[in-house]
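Encoded as structure tokens, the following chain is the form predicted alone, with no partner shown.
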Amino acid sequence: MNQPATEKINAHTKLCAVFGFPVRHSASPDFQNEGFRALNLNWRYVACEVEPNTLRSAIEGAKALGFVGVNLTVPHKMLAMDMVDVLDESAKKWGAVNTISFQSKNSHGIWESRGISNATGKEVRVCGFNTDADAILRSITEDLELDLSGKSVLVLGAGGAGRVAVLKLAEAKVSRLYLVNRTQSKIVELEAEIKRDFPGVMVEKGYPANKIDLVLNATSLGLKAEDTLPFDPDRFDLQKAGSAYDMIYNPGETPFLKMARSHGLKAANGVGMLLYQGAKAFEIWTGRPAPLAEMRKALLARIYGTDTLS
């Protein structure tokens, strides 16, 4: 029996990667490689630990080595905004880059992923996309069965991931956003942006005094076993929330989510967000629909040791 093309690594193998710091926890290689395998593509996806001060050279290195694309995770998403040649409208809109496509011109002179292009020229550009915003909304909507319109939400963290989440929630017409972050200047900037672009959304700094519909963790607290909770339990009672969402997906259950479930909240982690943002990146690079079912099974197996959430 002939082996699928993805079982062989050779001079024709196309490469993609995720850059992060840290990155060893990443499950992206598991489900992206399963997607390539499902479509019988001779592609590989790897995880590379890249420190912030070497991100620019890492992107240029991937470009020089012929990589098709790169995903960016913490702490690179905002840093990369001025490290690409062109920003897709999605990256301009949300102010962060989580997907890079190395593009060349096809026979019609149109820029497209060099995983698709039949171009033979050496000119290559670096294009930045944001696939996180749509993914976070889809995941919350599906995994928590929550229509966000008119809802009140507490967002913990206003960094790269938190900022995109806050702006997407505002676009989804939540009624009120409570923002908590260690660096107050980021909240002030976000508040001004929301007032300008989404004037119908009320923004408050700090923890809510009344009940809310959702609390969302957009910090990295929970990645390590020794991490503290992402909120101050002396200032916020988790039982005031109806649902909880943690953008962290590994570990599958953080202390934050464990506490939320113990209080009877409907809770979900970032597995859905990871899947959907990765599937969109897959489609940008390959020009083909992502095999979501196969990718989902591989992701769940990586996180939970099973391909179903029963």
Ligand code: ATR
Second form
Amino acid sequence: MNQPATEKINAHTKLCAVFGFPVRHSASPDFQNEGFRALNLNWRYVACEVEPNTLRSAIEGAKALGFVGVNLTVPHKMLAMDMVDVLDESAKKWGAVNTISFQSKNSHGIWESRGISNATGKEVRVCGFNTDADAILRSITEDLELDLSGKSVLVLGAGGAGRVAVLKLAEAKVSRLYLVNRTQSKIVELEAEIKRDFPGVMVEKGYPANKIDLVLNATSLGLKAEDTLPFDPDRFDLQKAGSAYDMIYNPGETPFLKMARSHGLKAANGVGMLLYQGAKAFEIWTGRPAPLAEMRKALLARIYGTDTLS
Ligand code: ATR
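Having seen the form predicted alone, could you now give me the structure of the form predicted together with this ligand?
Time for the whole complex; same chain goes first.
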């Protein structure tokens, strides 16, 4: 009887990896391998600790070894911008690469992932994508069941993740954005960027006076038990918001999300962002729809020890 292709690693096994520093906390191998297993693909995904000064040679090495694709995590995403042969529009737009696809030409001369069986050309190019930005929007939309068009949103934080979230929300045609950040200069820059690129979106610095649809935490406050709330409760009443999203997913419920739920807000954490950025990378490499239910289950089991999130 034939064994399922995923049962053992053999001479046909195709490889993907995540490069990061540090990387041992990564949940990506757990849910990517579950995706391969669910589609009966003889592929494996491993985590490689790659220091920033060896990133270029690690990418070259993966190319030479026949890897299909690589995810990049902290601190590599911006560094990799000039280490690939081609930047997909997504990477150009966000100025960061979180997914690399090693591509060859197919029989029609079109570049394709070399994980796809008819991409058999000898020449290999390294293509950089960004799947993070779309994942933020998808997670908010699907996990909170919130269509963002025309909505008003308070974003807490204007670091790397906050900036991308704010620009993605503007692109999704929210009507009004309120921006709060400890370092004011970042808000000033971001406000100017929105006014220039998305003139239809009203943008204000500071907390809203009226009711809003969503409050989004993009700060790192909540990662540590001793952290304060990411907003000033004397200046903003959470009950003014319809729903709350925290980009932090570990802990699964930050004090911010706990407070939001206790006030009756619909709430979600950032685990969906992790899932959707990985699912998109999976699709870029395999050319097949990601088995989301199985991947989600594996991700939740790895992070929370349960396959559902209450
Ligand atoms: P990331 O790439 O995850 O967004 P980051 O760019 O370092 O990481 O951004 C962290 C965010 O959390 C920033 O908005 C940061 O505020 P500053 O821009 O003022 O640094 C915010 N943050 C981190 N620690 C904070 C603290 N103790 N109080 C308030 N905001 C904090």
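Residue numbers count along the first chain shown, from 1. None of these values were measured; they are calculated from a predicted model.
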Looking at how the chain moves between these two forms, with two rigid parts pivoting, which one of M273, L216, F31, F67 falls at the hinge? M273
